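The data below hold one chain only, encoded as structure tokens and taken in the form predicted alone.
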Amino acid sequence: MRLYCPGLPGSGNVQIGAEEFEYAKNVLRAKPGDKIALFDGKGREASGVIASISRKDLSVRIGETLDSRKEPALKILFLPAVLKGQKMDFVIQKATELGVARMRPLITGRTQVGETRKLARWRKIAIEAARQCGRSFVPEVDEPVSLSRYFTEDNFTENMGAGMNGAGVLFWEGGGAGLKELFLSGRLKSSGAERISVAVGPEGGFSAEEVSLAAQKGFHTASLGPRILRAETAAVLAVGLVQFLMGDMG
């Protein structure tokens, strides 16, 4: 049983917020006695009781601290072009799950979506996918932000961008390299990369223009295969090729 507690103290007793309180109670079917993890989703990790239960409030004996090995020691900036309804919420689920360290939405030339006030629930899928899949982080999901702006942004080097001790792809189904000839080539090394930057593009993919404006900033164009893949498919499959290349699947 685990439950998502920022703020985690490391003595005492702690209340469990709303939402993961209907969780355990509802779900989980909590009751008092129960043994418990609690992580705060910036590194800390805790075990602990619950000391008691009641219809509006859950609270937990904090125990020792866990060490928790579960984060990957590449840091990947994940930069998903911004898609329709759940499409989206699946693209955010499935790459905390495999272990980004922030995201920051696109909002491109062909994105469907002109803005979104959707911010709160992405936020709160990433929190929901790490307590399921064991993480102690959970990553950082920014305002959606046109990709121009992204890419001549005052702190774009400092924001985990191209070249501060990493790399950055963009995938794009108009051509580039495959990631695997990247890879063997040096020009994405394994051994002592930091940081990635990994930009996917939405429905009807990145413009030309976009693509070169990336290649300004010093990402690669890589290419996911033959096949035109969705949206979805090609975010998800874009990550867990980088952490299988140089992260820590595989």
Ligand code: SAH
Given for the second form:
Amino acid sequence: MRLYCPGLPGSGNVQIGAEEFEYAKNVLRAKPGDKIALFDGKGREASGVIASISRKDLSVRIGETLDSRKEPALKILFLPAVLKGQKMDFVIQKATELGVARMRPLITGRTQVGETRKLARWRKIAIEAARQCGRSFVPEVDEPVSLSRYFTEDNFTENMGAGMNGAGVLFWEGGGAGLKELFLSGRLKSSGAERISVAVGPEGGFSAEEVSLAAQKGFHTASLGPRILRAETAAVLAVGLVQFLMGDMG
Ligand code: SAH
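The structure above corresponds to the form predicted alone; please provide the structure of the form predicted in complex with the ligand.
Then the entire complex follows, led off by the chain already shown.
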């Protein structure tokens, strides 16, 4: 049993916030004396025992700090184009399970959704996914940003991992090198890469202009093979394969 507890203190008792309270009480059916783990979303985790539960509050007595080694050395900055409704929820959930460090949703020329103010919902999904998969770090989900703006932002170079052996890869069904080929040829800086940006397009794909803008900005264009995948399939696969080739999977 794990509960999210931002600002987790080092010792003493802590009150559990409203949403986690509902989850602990109604889903986990937690009772006083139950052993649980608390994680703060920033990488810290501690054991605890449920001290009391009332109709409105749940208090946990904090035990020892736990060493949870679930974070890959490779920091994946995931740039998924915003997808419609539940598809985006799915992508945020899976990317969290697969260990991305941060997510920056992109609004592209062919993004099919007008409503992109789903940030609070996406953040909640990331917390729930981290809770379920054992991460004590919750990847941040940033405000969606337009693709052209993203590539011209002041901190673009920093995001790309300047000085950290960083690289970027944009997945495109219209061509580009196979991901494995990019990796094996060393173009993705396979050994010791600390940061990689991974961009996947919306239902309608990236436009040729968007692909070439990314390429000008140093992104490799990569293929996931001859079949055109749905955007949500491609997003999950792209992150999984990058984690497999360069991160801590497999
Ligand atoms: N433009 C296409 C479909 C886009 S697929 C059409 O409408 O027919 C959605 C996204 O998934 C793409 O932008 C790309 O990032 C990724 N994708 C899907 N299949 C891919 C493949 N075979 N190789 C690389 N990326 C792929």
